[in-house]
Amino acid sequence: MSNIPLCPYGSHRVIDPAGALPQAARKLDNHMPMQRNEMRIAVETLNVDSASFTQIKEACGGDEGKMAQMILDIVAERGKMQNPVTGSGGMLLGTVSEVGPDFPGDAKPGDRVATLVSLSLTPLSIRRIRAIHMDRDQVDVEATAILFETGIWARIPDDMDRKVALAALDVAGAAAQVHGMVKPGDSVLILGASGKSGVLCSVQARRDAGPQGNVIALCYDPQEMEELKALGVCDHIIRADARKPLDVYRQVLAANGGRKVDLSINVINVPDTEMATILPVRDGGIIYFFSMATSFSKAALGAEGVASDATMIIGNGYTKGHADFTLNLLRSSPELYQLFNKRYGGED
């Protein structure tokens, strides 16, 4: 460990540009001889951003070796796995291997986790890419990260499977947000809500919006749609491209009585997406954008063009106690659980 000055927030690993967080850095040190304030994680998967993901996977034409070499050639050149496209990332499973004296909290080696922090800003080394799982977006590696003082994280719970759980942390912060702003009643539009993301906001919205309330869920995938029916949360499924904002907008306004509603969420992985979440959503409303592949200027001057009068707030990967929420939302519906373990349950 070196004398180097260090900040809690990780600025002393920003390579280029000088000044810069990690996040927002072009290149992060990533040599792992670990400081004081660090802790290092020996790492196993890495959960990618749906949008990185999906992103990755199109630029390489769906060949798993060129979205290997695209992965290795991001972390060989930043530092860190940061897409350059949707400058988004994701998080990470692995195990503790070592705890610096002035890292806070009761991590100790051994400890199985899972950062809660965006890969975006986390110093990363991989040595080799095991396999890539195209169907959830999750990328087993040999590979050490740093995660600093102030990046939180969670341990991997003992009764439930640890990509199950990976794969719900990696969206933690969703559910818990929606809980905090559907009232019951309310209309709720879920774009994207047959998703990973989707699934949890649907659960949770049914609940806070109550018996008199009205989910929406628009969806693209059908095999999808009829995974997110039997969960029995949705009054509607709509499916549509959400790219194509005056078909959604007629259909939410059919499925909610000729008016707009209270609430729009987005969820979805895929860019353009902006109006459809807004044209639909009363004036006074909410309009949520949890997705990374959001352009928040386009859904700013698109908001202005349409002169709606909607709240838009952007989704916040991190809300006090997300993540203890979201585990136990999926502890406490079997079928959700069930859902999640069919798509990114497994121990290989």
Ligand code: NAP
Second form
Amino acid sequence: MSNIPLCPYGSHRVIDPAGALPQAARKLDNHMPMQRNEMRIAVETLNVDSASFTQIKEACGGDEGKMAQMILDIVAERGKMQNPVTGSGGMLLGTVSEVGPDFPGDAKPGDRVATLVSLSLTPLSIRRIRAIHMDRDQVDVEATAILFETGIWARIPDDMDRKVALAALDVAGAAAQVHGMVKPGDSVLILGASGKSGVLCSVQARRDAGPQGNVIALCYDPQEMEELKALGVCDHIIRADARKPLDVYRQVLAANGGRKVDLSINVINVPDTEMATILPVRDGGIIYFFSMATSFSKAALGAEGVASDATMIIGNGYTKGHADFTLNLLRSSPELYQLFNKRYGGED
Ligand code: NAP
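Switching forms now, from the form predicted on its own to the form predicted in complex with this ligand, please provide the structure.
Okay, now the whole complex, with that chain kicking things off.
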């Protein structure tokens, strides 16, 4: 291992622009040999962030071959899987192949792990794409990734399908943060409620809002909507396009006794849904944007434009204990686990 000055945040691998941190960098060095404060992972599967996967799918007209080439091009160009349009990454599943002497914790070669920091800052080199799973945003690869000493990771648990764990860990921050926001008796609107983070947030919101609360789910996909309904955690399920804020506003008020809700949670994977998230929330309420397709300017100026005095929160991908929290949420509800297993499970 070389003696270059090492940075706990990985800036020693930033090629361009000099002085940047890895997430903001345009290009990382994914060829440099492993350093003392790093861990090397043989990657099996990339769980591409939903907003990024959707953008790539649309840009390639749903053609798998073109999508594979686009992913290879992004990684070749940037040294990491960071979608230049959405800016987002995802996370990965793999096996530890080497642990530097200054890498903290107890990881050892052979451990099956998922990274909990974004692919948008993880040095990655892909040798081959083996398969693209269009319905679950996952890409099976032969690849190598590097984790810096500040890069958090989780051991894949033995008691669940590893692709289920990967899918849940990708959005681990969402339900864990919802838990801190929803109070008993709250009315809660979840936009994108039948998606991956949506179902986790719906189950968690029900638990926290309790029997006096009102959990309103906004769904788009009719089949996913039926799956959410079967969980029995929502008081109302409405079907709407969140790019149409006035329609959403009317439907939400109708489901909440004519009143605005206390809290809204946006877990949608497409742009232009800020106003549908803001309009139905009361003054003094909370608006939580977990979606990577959220535009700060659209949200800030949009809220101002309708004189909304709600507090807007950016969904941090990390909160203390989020991985265990989310895996335990799956363990605590067999129905939720079954839904995840049906959608994201499978050892292929
Ligand atoms: P997902 O499973 O794809 O769920 C997204 C949901 O939004 C789907 O049910 C989708 O329906 C729905 N949707 C799409 N267009 C809609 C529209 N016009 N109106 C209403 N609903 C619509 O995604 P996910 O993995 O849960 O991720 C959700 C969001 O969180 C994404 O933006 C992702 O990038 C972001 N994310 C953020 C963090 C963070 O750190 N903050 C971490 C991970 C992920 P269809 O299935 O019909 O398209």
